[in-house]
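Only one chain is shown below, in structure tokens, and it's the form predicted on its own.
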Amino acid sequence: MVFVRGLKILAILYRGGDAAKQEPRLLGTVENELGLRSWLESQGHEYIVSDDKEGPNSVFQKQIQDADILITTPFHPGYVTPEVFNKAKNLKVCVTAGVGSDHINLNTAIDKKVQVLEVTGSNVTSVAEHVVMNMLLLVRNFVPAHEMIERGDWDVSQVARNAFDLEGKVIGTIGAGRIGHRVLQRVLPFNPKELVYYDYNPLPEEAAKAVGARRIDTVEELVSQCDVVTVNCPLHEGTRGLINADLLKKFKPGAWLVNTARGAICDKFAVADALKSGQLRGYAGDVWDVQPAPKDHPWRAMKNPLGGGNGMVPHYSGTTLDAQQRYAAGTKSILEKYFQGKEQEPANVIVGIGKWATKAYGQR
């Protein structure tokens, strides 16, 4: 029986044109819209669905004034600063179709009395597996070869001279948690000759013990061991900017970095400049500081010495057709609770009424 009916629900969704109208999967366009108009409507609940985001006059900052709930998407997100939630006077509860809840103030969050819910577990396989084939990429100077061959060109020791194996490479990870531990188990077949992780949560005994992963107890001896280095914990206070220019001086030349987690856990000019030294040999990823990355970021065309070493996609790890029918069914279900009144999921609360509701954002 739905309780709560007469809502205004907005959802800021990615754009998915010709390719969302031919592939109904993309649940996560704009096109689609999460399968959840014709369910929303049956409550009684008006359903706003728009990719318009950016400035005063856009959608977004239009219907977000009196909406009673946002869903939004890390690929495209609608971000909630505290302006915005000044502007938000129905606002009750944000919801992230998928995982990862920067882009909305937490801390305002609270004052406001806001919950921020998002679907746990529904990327953890899709973003490790993005994670393991980042490293190969990188490490066997994949990107390089393959241009080559689209030009025409057949110069085998040109691309060789940076290809190496992965077997035998230590291998850490800044952040252990439900995808970060998927990395240590998906590596751990390529017998590499030590896993390391940085995490202030240690893994349990048992999974530590399962995947022979060794933790270190910080990150600037992590990255000095390290020559695969791939960044696995969510964007916060203590993150923002964690990987700049003097923790790149301390990481092993020549190293590999991969992130799949949030662009701004890195320094974007000081990863640009320590691939074009060398310091870097690499730099892989799929997520940016701002999403849509404008034209002219420099982590679309940086390059090492040797004209390669750059793995950068549009953010999709995560949102595969396989995660966004798990992130799709995840957002109904948390709206079917509220509508009922039911509690929530406790992996799925980010931010309870007026309180932090979980230590994956930081020590609190």
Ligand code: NAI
Given for the second form:
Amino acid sequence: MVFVRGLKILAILYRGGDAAKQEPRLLGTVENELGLRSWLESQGHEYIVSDDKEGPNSVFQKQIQDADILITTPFHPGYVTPEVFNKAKNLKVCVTAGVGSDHINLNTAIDKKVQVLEVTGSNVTSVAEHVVMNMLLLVRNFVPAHEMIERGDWDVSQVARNAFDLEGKVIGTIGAGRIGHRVLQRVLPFNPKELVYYDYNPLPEEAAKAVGARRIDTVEELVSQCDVVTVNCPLHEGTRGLINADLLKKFKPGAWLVNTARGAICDKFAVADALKSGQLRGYAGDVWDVQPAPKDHPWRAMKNPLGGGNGMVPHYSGTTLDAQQRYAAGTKSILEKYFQGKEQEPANVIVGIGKWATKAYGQR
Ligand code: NAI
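And the form predicted in complex with the named molecule, for comparison with the form predicted on its own?
Zooming out: every chain and molecule, the one shown earlier first.
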């Protein structure tokens, strides 16, 4: 068996501050280092961990130059652009501690023969639960109702005038992979009018039958038929800006949109405009086109004409404590396999050496 030693491993994680010191299960933080330090050092590797990722003088940009392995999380991504790849002379593997590797330029990874691996499935249930919560809080107009209570007010009609039931609605997902499928499974007991999906990879027949989901051929048709749309596909060339002003016009007036996939799948200004005009009754999710989101990002404070419809939170749906335990363990297992020269779990391979391994990042 091969045992690779002496590698330089760079991890870009978010800073957890006091919370991470008090809660050791916040594994995906700079403070708790995915729980990997003593293990990596005992294997003879160097382990550098930082949250400092922006600009040419950042730890990320400096240390990537001779790192062998990069670990990042989608929650605080080190963006691996073609320029970064050009600097990263020793880079062999990028590991995503979580799911979604769009922060890495995957075409360049193929050219440079850098593998891209992720902990597939590690947080898909966490996200699916968040999606269902988002649907409910938008459809039931929860956020303005709670804010009213905190303000000390009490005006039932003011919130009930924009509150509905999820029951009887047409619910559709763009992308029906691990998360999209789990969302369909979880909303079925709410007795929707119909469940529909758009994905060039159809659900396996049994899975589609079990949730009773109808496949729709185009995204335009899907959005025109749904009361609630949820986005559950990766960000790639075919989905960047997919939900733009033109597509939003094709939504049913007053539809709700939930996006926990990636912020850049939606045009931020078009979404804010659609919410302001009432074309969208609500928008919720946890993903932003740049993370951390700037203070003046339009999604922070956008509202519908009745003053509600905003369910935005920081990127945390896939980083519950349960999920962190799974993606930290999964990252360790990926590294262990790499050090021992063993084959990776096929589902974890996004880009193999010089080739695409997944079918989820667009039709190629
Ligand atoms: P998956 O690979 O199991 O499924 C993705 C599905 O999207 C595939 O079936 C694929 O064919 C489909 N797809 C790709 N392009 C499409 C397009 N143009 N139109 C319709 N469908 C398309 O991935 P999984 O595990 O379901 O995750 C999906 C995405 O969710 C991730 O790529 C990531 O961006 C996001 N995510 C967000 C998290 C969060 O914390 N907010 C955590 C985990 C994932």
